[in-house]
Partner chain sequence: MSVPRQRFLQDFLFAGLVRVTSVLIGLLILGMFIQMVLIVRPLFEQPSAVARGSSAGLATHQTESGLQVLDDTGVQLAVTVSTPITLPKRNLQLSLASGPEGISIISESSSATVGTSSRRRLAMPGDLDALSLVTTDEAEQQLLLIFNSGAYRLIKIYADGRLQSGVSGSLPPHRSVLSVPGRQSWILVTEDTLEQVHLRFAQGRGELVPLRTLAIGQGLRHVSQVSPSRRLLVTTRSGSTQLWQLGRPEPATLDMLGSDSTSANWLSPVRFRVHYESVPARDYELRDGVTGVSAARLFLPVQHEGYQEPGYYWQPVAASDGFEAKLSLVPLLIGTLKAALVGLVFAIPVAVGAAVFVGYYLPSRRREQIKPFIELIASFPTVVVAGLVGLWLAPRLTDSLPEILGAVLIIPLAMMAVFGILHRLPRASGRIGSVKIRPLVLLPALVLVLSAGAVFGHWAEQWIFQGSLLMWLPTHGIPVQQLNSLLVGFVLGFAIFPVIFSLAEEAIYEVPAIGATGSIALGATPWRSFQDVVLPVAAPGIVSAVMLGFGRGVGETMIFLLLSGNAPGSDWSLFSGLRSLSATLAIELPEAAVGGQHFQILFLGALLLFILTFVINTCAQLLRQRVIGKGRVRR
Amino acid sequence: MTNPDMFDYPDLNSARIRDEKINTLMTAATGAATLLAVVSVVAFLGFIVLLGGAWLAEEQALSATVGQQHSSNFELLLFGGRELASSGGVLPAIVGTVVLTLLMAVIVAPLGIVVALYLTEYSGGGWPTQLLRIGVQNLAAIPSIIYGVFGLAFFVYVIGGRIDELFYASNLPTPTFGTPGLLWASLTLALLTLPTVIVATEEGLLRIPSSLREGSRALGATRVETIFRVVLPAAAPSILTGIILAVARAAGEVAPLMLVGVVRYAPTLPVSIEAPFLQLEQKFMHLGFYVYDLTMHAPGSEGRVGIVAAASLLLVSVIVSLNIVALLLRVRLRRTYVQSGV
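Hey, can I get that sequence as one chain, in the form predicted alone?
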């Protein structure tokens, strides 16, 4: 007969106490990290609000003394004061940032969805799929400036140069599309943020129960109809999550844009009320580059800090506004499909 004393039984009480202590420490560490992050964000926003507001008030007072009274501080920042007069204020930079980000989202969303659909619905999980996933992961790890170099070499010189040869030969040697512009900047940022959209969309597709697909096919729907009428609508919140993350990253990128189209001052906006409405070949202004340029070239150390703080606050506001719109749309879609039982 086996002797029970030969076996080493763990002390379940001690194990439970140890697990509780570990959970308590993890909870405390998570809370401390969250609190630190929140305090840092609040401190940063408060810093730029105070400095930017102080600079706007000072600039408003100085403008009034020389007969250039503005109706509001916001108008002063938009259309320019003493230091901003040479670039016309930040309104062109706001328009350029919004147009670039929206165009990038329109380009990257279908590309990311198509790749994610292939990985989850068609690939079969063989070595080509694993190779593609490794490629996506490597794309996410590449520094953003490398995307700018690639965009300049491939999009601008190769594709843009070829377009000029085929359709704008009469304008050569002055390039039309063979020069940095809005279209090439949008494509470069779309390539930069593509891994984010692919991963978020793939995770959303994998969460959808197989029973939904099987039920749709049992009712007579084809595979394509199932994907477009059942799978993609149910995964829409996750797809929007990926687009939100892509927009947040793209709106703040500066390094690649310096090579593919952003300028310190653009005489006209990239959009107009006349056809074709969107000037894809035109250079543009961007709030991120505007902040960089002000940091490097604004006169005087005190004035420089105020100007940079005001422009930074606008950049954060634009990014937050774009994210809020996407978040509201995602919440609405999620509620729709939760109520329908998906």
Second form
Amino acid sequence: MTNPDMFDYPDLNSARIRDEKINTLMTAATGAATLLAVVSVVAFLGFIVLLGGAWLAEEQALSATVGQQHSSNFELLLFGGRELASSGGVLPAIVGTVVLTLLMAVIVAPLGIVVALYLTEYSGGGWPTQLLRIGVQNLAAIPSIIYGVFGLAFFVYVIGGRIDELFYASNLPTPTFGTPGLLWASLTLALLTLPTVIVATEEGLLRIPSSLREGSRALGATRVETIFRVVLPAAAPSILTGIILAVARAAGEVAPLMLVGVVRYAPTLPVSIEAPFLQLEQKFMHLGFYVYDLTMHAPGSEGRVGIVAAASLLLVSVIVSLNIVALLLRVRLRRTYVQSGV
Amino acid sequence: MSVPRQRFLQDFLFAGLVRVTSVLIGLLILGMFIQMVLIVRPLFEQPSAVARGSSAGLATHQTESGLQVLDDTGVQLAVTVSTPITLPKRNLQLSLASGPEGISIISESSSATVGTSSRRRLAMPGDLDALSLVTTDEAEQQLLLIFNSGAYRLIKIYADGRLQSGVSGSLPPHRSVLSVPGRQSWILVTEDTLEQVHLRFAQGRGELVPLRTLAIGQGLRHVSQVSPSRRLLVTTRSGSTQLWQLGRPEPATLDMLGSDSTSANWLSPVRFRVHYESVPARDYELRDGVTGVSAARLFLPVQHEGYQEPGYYWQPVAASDGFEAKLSLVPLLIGTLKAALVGLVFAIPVAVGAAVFVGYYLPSRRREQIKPFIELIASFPTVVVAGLVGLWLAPRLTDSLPEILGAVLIIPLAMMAVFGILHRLPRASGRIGSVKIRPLVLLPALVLVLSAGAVFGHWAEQWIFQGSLLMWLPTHGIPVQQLNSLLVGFVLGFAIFPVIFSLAEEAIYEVPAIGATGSIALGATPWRSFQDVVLPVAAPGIVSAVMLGFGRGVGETMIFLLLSGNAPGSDWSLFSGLRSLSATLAIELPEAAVGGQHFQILFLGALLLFILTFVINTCAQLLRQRVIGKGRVRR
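The structure above corresponds to the form predicted alone; please provide the structure of the form predicted in complex with the partner chain.
To see the whole picture, the full complex is given below, headed by that same chain.
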């Protein structure tokens, strides 16, 4: 009557044993992969810090060169010297990077916020909105060099060329804005980081409970008043996170800049203490490009490792600390909302 | 009503501002694509000409009947040489004379520094009057004589002025010869067609071989060439005029010129005059778009002048005026894809493995600590990674290539070995599965396995590759370069693995835990429930993560610039360098003349890259949306 096989599965046992062995193996394998990932990140960070730090701390052996008296490698890095191929030193490159990213942030912040506002607060969700959303999503995946190509063709040659025709016709064979420069580089980077700001802002806006908006409207506020007095202040931390992430991304981007205005050596800074304070049409130096240039045109490569690592350390520490600030902001934000129970 | 007018207006204006700005941003994104297409389009346009008035005064100027050749390339020499040919590169002068034995070639070398000169003579059979072309090749190492009968002779010129009679052969009989800029190729004008021949070197010996026949179609009446461009105006017997761009397989027929033209002559590189049977001659000017580019030339093997075989070459800017530009995009595409694929091979095991561990095995609290840390690498500027690797790691990596290959290869072997050991252990040890794998246990194990691999690689190098892999490979036909695809792929893998990890982990973590926990409660092992419950749901997400990682790798620029050597090659060897599309854009675009052919082709490259990443990204997004949808259903 009863089939003995029903209760006696010799295979089940061995299958279970086999499964457990596979489980052990896979746990170990995936664990090893994780470990490898973490170790590689630590190793790389440590590598930069050790190599760059060691070079900076090193006493300078070459200071005997006439007229090049630097007390430390740190000064050499900042102000340059005969020992470096690009004689400018890293200080103008730092200034260039800072001015560029600040200008970019000033451009990208309002644009990103406005588009995010449109997507969450204004749009009806029809096909134009969907199209815009897809466009923004794809914008994030386009290689950065393509932005450079676009920036060169559209911003520099089309818009810049037109500006020259209209306002700087007297200089014309020599282009003023129709050549790569600071303004076009920051516009290109703004386009590049636009999705970052939009996505972060949108996330923040969506997290705000609609009861807040409805309450504000019920009390008689117009839509724009609701946005400026209620919605945006509540979303401020996410917006800030987005902008910080955008700045961090822009600070490390080099490829598009090579097409829209970065140079190896710029004789003057794009900022000055006299009017007009900011030379938008000028070419500029950039920390990331400095690293590229030192690496690419290094005759005795081994000797360059120290200074490249030191310049990298500067760049990486700025970017990593920006990212950590953004991360902490995000974590804190999440906690606030969890605690307030919305 | 209750809302004062000013506040209402404010509200209205802001709404308008938001909408207009968003639409503008949308248009800008669309504009990126459209602009590239617009710039690229002229590449594939048929050339056309616009009339520039009729030259009535010259209407009576009839061209001679029959065939007339206008030829004026700088190196073209008069047929009966009275003025000597100077070879500036070799400090030599050659002159030709009729001698008792036939043709005498006299070379005179003068050395300015020493102040001496020497004279040598070579006699050869032939008739000076029957010569249709005397010229040298580009390097001025050979003197080429082509006779009207089709016979040709190459004469080697030594540095000291010595001449040696070389290869001779025969070509189709012709009326005259046109020189093609670059001095590697010539065009024989025969009764009714044009035959392009080129100088090809095989085993150190040059020979003149037919390259292609220009398919004129209805018989040749008149041909005109302008220097230094590679364009020919051909008038056929039926009266139509064709514009030939050498290198392009078919001509552009200029229909607007009418069908009873007798000849067309260049006035300048873009202007030409057409003579007609019935009406006065007219001048025309070419419009843009005469580029000699076709899809076949960009993507199929092309037989270039002076090259042994058809192949893929990228050399868009000629070394000197008039040289044939080599415009194949294939080497750039191969370089890009090769490195991105190698990058994936390095990145996938680490990224997906880590994603499974962090997203599935690890408790949430630990996950929140580890994940942002790994993602930190994604925010690293790639220029820094590439720079340090290029300066510090690359030289060391090349030296220890066998050790590294050994360490990579041993991982699957080690996994199989571990599994085999577990399999043979008695059942009691099956409980190992429930033991927590701690980093403290894992780290030494990992180090042990990797170093065992390195030792294995070292050992293999000693025994199999006779002491040095780097010496062994080139002797077996695989050239090794210091900046090679393997290195680029490795660093690219390092740059894209956080991207893949982050997205794949997200896909795994998003799968509701209830399925897996339920399955574990019913007795399945964690891996079994991952494999059967979580993986089917998360798989599209993981695939999409890998695709996005691939897209990132394809578009990366700085790593390619600094580590790939940037030499365009069309092989798939892992030990040779490469040149990617992105690096080519970064290097060449700032120097390309705006609106020129090179500029347009670079934009075509950018457009290809754009489309490639766009397609990859869209597919990945679609996959991701599917997985999110599924996850919701299960919830």
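Being a predicted model, the structure only gives us computed values, none of them experimental. Positions refer to the first chain, counted from 1. Rigid core: the largest C-alpha set superposing within 1.5 Å between the two forms.
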Next on the checklist: Core superposed first, then measure: what is the displacement of the CA of L35 between the two forms, in Å?
Outcome noted: 6.9
Item to check | Value in Å for the CA shift of I22 between the two forms, taken after the core is superposed | outcome: 14.2
